[in-house]
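The chain below stands alone, shown as structure tokens; this is the form predicted on its own.
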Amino acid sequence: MSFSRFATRGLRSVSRRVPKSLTQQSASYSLLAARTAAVAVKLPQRAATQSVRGMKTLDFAGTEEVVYERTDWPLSKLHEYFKNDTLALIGYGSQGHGQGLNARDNGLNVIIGVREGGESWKQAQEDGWVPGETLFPIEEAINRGTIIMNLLSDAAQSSTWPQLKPLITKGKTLYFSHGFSVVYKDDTHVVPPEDVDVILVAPKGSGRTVRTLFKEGRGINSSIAVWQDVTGKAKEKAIALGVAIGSGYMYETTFQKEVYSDLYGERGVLMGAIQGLFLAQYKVLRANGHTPSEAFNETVEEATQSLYPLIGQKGMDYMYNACSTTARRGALDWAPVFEKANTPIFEQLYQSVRDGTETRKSLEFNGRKTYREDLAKELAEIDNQEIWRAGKTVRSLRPDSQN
């Protein structure tokens, strides 16, 4: 997901703000909140129905899944385990800030690799990456390191692909963090080498929230996978990377599954669905005469600020039980129809994603040259909708607004 240059900069002014000695350090997962993360993470009594080293077997509404825990991976452990590795990082976008600078500060060796001279460039040297020590051009970079970690964008590993891969040798191990490229590898042509490991390791959040969480004490949820296990320790190595990176849990499954799942929810419930239907309630309201903050305030501000949050803390039981009669009446008589109307377009949407569709579309739109132009001039037509005009003043207003 793409976040805007000023917060993603806001992020990066905090750590300059780090003194070096604490970036160095390796007593804690957080520098913000060391204490936090010191305390192993209570699980429910009831949910745990077996532990061993390195895992949790919880129960997941009647399915047991295993969980990885960062617990189970204290620094002392993730330094031995890495101490001759040197991660190189490819990419220095939302999530190669985040996963990088993360990996520094829990102690290990890590370099980026980007182009010289480019934005990224420039944005690496901002978070304190050294040329020549710390920053490196893309091939040098991979040629430095043991754990390749390929955080370009889609697109870009695509046409980066035949240029990267001979430099890709037996014994070092390509790390991903979305299956994209692998999964879909008929069209991108990202074909791994045989004689290497090949694991993923995906954070359930966008680069920013995966630095949020980390300075908060907390960390992200992720994903893992093995696409290639050439060492026997292609798991193993996907689990310790996800706690170098700033992960609190972990979750099994395929490249398949991750990619699926991602295409499908960023544009479904995540992203592509909420605004549709945010759009469709607004201009409702607005023609039945509402006014442009009454019809904000009842379709988005409602829900991002009161019951959204809730659902997330306690549950869409929760909220049920939390609101007024009226409206837990209405919710429920209304919810299966959004339901039935909606679980067609779904179906269709999962289609489009599993054979392929939406990879073609992403690659070919990301691929033009007109690319930055072509998005700029659709980003400003959502930026520009009433909806969210209204909305700017709405936030305003709020009681915490910085503006």
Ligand SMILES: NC(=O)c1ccc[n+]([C@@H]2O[C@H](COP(=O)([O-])OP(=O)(O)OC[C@H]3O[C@@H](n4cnc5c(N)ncnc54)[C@H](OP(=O)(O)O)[C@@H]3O)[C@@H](O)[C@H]2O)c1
The other form holds:
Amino acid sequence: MSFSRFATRGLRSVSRRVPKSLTQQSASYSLLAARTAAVAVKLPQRAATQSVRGMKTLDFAGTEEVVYERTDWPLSKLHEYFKNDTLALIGYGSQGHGQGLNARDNGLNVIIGVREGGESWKQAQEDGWVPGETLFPIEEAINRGTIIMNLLSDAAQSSTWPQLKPLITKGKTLYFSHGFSVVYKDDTHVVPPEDVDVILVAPKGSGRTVRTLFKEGRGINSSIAVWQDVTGKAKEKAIALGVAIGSGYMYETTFQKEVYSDLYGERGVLMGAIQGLFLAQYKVLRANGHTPSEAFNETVEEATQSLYPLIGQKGMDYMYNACSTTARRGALDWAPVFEKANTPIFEQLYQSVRDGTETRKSLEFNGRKTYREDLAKELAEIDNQEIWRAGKTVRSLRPDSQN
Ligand SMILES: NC(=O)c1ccc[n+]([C@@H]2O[C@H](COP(=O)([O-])OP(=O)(O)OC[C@H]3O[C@@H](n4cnc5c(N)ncnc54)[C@H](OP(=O)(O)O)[C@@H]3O)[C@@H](O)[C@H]2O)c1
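Pass me the form predicted in complex with the ligand as well; I've looked at the form predicted on its own already.
To see the whole picture, the full complex is given below, headed by that same chain.
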């Protein structure tokens, strides 16, 4: 069962514009406001160098940055702000699903535009979007929308642009969740019309997390940015849309910084480097006669189940402190060795992002007609690696699997 089906099973009864669950949503929204207020109160005095309602200048390790928070946007203000707008979400992948359902549950007028009869069309219907009412072919949704939220795959944003651009007329707003298309315009050929605001809200997590955090009454962190400000209101609109789609805190950036850091991070420690490091460590253990279970436990299981959550909660020193003196000593000695060995690779990666190499590869691969099948094949190869096959058995032995 796909996640979308699973996650939204309970939401089908939600009505289109102002859902029954709005009261409940308002409650969780207030819960979030209360929580964020509590966070604000708990911030160390030196951290909040300046604070006005809904916006804070915070000291991040000695650098001041502005952060916007949703407490400045109660639902009534959000409804008033978007009362004349139709949010047309184009594309219904993971972000379309998360952002669309959140904005709908927030009581905004949302429609979806996807290829008729495609996988996304089916998914959207399962989530309660109704053909002819809230679900349309892409061109029709753009014609009906005032805020065009381009959530097609980055490759599709490029290939469909010649057809979509003429429909994005003066007065509309063009929204992205990634700086990819406009920053790498030499490769994507996405050059927005000059007479529309162009803004970005990029949730710092998958669309699944955008949705689950919202349902828990919390908000995901997002980046916001402005590419083109025709009305003088572009930034305000980006913040309001950030709130509408379920953001808790919004960090200001530029389209370029967003896309560089995002492509770099996911190829690095977030995804690419972590798979590479896990595999390298596992293979050396196996080559030295350790069993698959031992190699997996010492590489992945302890990391994900015990140590990484501690880093997430309170930082690296906290995790080190929670470990034995023997472990600590060795880790302190070897961390700089890994840093030195890996820094040139990270520099090479950043350069590959900056010069567009990564973009071109992504456009080529994801622009293929067979992109879904090709991806599935490569992911199946990973799934079939011994490390991950061993992991299945290890996971089945977790205490919670046996209950
Ligand atoms: N996923 C994340 O974690 C994440 C996080 C932050 C930002 N973003 C950004 O959010 C945007 C959307 O990403 P996503 O992951 O939600 O979506 P995605 O999986 O990359 O894209 C899926 C959507 O693109 C459509 N599509 C693909 N090829 C198409 C074509 N040739 N013509 C028309 N539609 C086409 C699919 O429709 P069909 O089903 O009809 O093929 C589907 O609706 C991207 O800019 C991405 O970089 C993603």
